[in-house]
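Single chain ahead, by itself, as structure tokens, in the form predicted on its own.
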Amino acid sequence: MRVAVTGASGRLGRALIEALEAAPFTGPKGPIAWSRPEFDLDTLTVESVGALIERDRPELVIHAAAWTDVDGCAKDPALAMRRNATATGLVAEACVGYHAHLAVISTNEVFDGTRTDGQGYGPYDRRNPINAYGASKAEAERLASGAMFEDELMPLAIVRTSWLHGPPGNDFPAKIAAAAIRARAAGEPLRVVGDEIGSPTYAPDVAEAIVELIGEDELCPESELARYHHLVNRGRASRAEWAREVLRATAIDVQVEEVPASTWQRASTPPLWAVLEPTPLPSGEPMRHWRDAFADAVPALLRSLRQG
């Protein structure tokens, strides 16, 4: 299978593209990495992309490539609707156009954060976005729908992460770690919000979820016109728990305060409940738990720290 990534120097359009070169069914060319100058949200067209495609003949393009900046989307609704859903739209004409699947990577800030039972957002609970960033997704989501079911009734997959990190770091862990190194040397606490709460989730494993996804022909198979999948780690952290997860990896001595997010004045605001219930995998198995995955990235952070 020949499968086309967009976004592939992104965190997890790297991801994706590490973990199809090792999956058999991408055949000895591996994957197709689009990323700038040639795939650019802010001049993509139908035609560019059909260019893209006739190309280099995907049979799947997994949309990866986004505005992920929430606080610059909040400050440019705009430029966010441009790069996030405009842009998912023409991408999802293209493929119609040449017959390609398109998985569509999406978002829980599609959710509006209020949800008070405990569970996680499901595949089909009601889109509500409260911000920007969540708008422009939850619409990149309706426009990837209308464009696939249209005349052609060409799969599709709508793929929702949740507070991702990992490569190449500037993530949450990094910053974390950076802001409680210096919260250490001014002898002061390290402020972290305590009442949003999330599904921390690790880019790689993400990955490894899609590419077993693909192979069992589940990612959006023939005989549906949509799949939704959440694909997070399991388990559930607030930010300041996961805080103190990273402090005790790096072995940063710094005490941590607990704030509201109403602490910070910030130009979007983030939903306070973030936590997706992930879909199952063919295998049966779920992603590992966040603390298992956090394990692994924390070499990566702990190398940057000494390079910083």
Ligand SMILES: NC(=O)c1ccc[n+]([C@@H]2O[C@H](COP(=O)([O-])OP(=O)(O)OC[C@H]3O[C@@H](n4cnc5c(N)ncnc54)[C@H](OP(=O)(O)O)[C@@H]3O)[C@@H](O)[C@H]2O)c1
Contents of the next structure:
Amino acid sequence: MRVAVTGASGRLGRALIEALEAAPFTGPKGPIAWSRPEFDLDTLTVESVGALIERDRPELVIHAAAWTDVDGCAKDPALAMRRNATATGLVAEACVGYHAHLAVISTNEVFDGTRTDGQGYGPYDRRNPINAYGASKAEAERLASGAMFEDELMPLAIVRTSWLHGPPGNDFPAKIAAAAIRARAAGEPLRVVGDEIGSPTYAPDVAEAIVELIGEDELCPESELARYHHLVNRGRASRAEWAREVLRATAIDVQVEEVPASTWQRASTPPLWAVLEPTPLPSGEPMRHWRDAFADAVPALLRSLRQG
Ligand SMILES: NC(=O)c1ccc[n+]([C@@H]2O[C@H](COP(=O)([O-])OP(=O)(O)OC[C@H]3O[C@@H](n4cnc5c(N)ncnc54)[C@H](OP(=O)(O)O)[C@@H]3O)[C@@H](O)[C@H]2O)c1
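We have the form predicted on its own; now please give the form predicted together with this ligand.
In what comes next, the whole complex appears, and the chain from above leads the way.
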């Protein structure tokens, strides 16, 4: 199975390449990494993606590239639509043209976050994004489905995840640790949003889960129109709970003051209930708890703090 990954130098992209390199089904040639500039969301066309597929002959394309700066997307929604939605539609058209299967990586932000029954969003809950990034990703899902089902049915997977962290850092834990060090130096508490709840998820775990699904032919089976997956670490946490876990793991002693998201000035409005209900994996085992996954990320976080 030849697998190509777009956005291969991003957080999830690099985890995917690493997991695919260890997967027996990718064979001696291994996975195909597509990054900028050969794969550029701003300039790609059906033809340019088709040329890459013709050159590298993937049977499956995992489209992980996206403009993930949610506040940037809020400031320029038209650019967000072009980079995240239109480009995904073009990638899907190219996949159809060359009979490649497609997995589109998506997000909890396609949901509005207003669910109040304590359950996570299920794969077939109604998309209702409340910000430009979520709208662009929801439209990406819609355009991919439209293209993949137009003439002939090409297998499609929509893989949603949330609150990703992991190498190369500069993620929520790294930002919290840096902010905590500044707060401690200033003798102030660390203010963290307490009413935004989600599923913190370790990118390498998502990559492993995708590899498991491919290996068992469960990512985008031929027999189905589209398979929706929610790949998140088990459990849930508020931003403040996650921050406390970061402070505990890094031994940074500073008081956390919980503040409501409504008082946090930012361009984008995040969905307050960002919890996804995990979908089953072939092994029958759920992905591990987010606290266990985060423990694996701590050594790299500590190393980066020590290096300043
Ligand atoms: N981060 C999260 O919390 C989260 C949550 C749910 C879903 N997701 C989804 O997961 C996927 C991977 O996200 P991530 O966390 O790995 O994000 P990331 O680290 O920002 O990676 C995004 C990738 O897309 C590439 N990219 C950005 N703009 C591009 C452009 N104009 N042309 C070509 N490539 C471009 C980046 O290339 P460079 O490396 O060259 O910048 C990078 O490789 C995305 O589809 C995202 O929507 C992320």
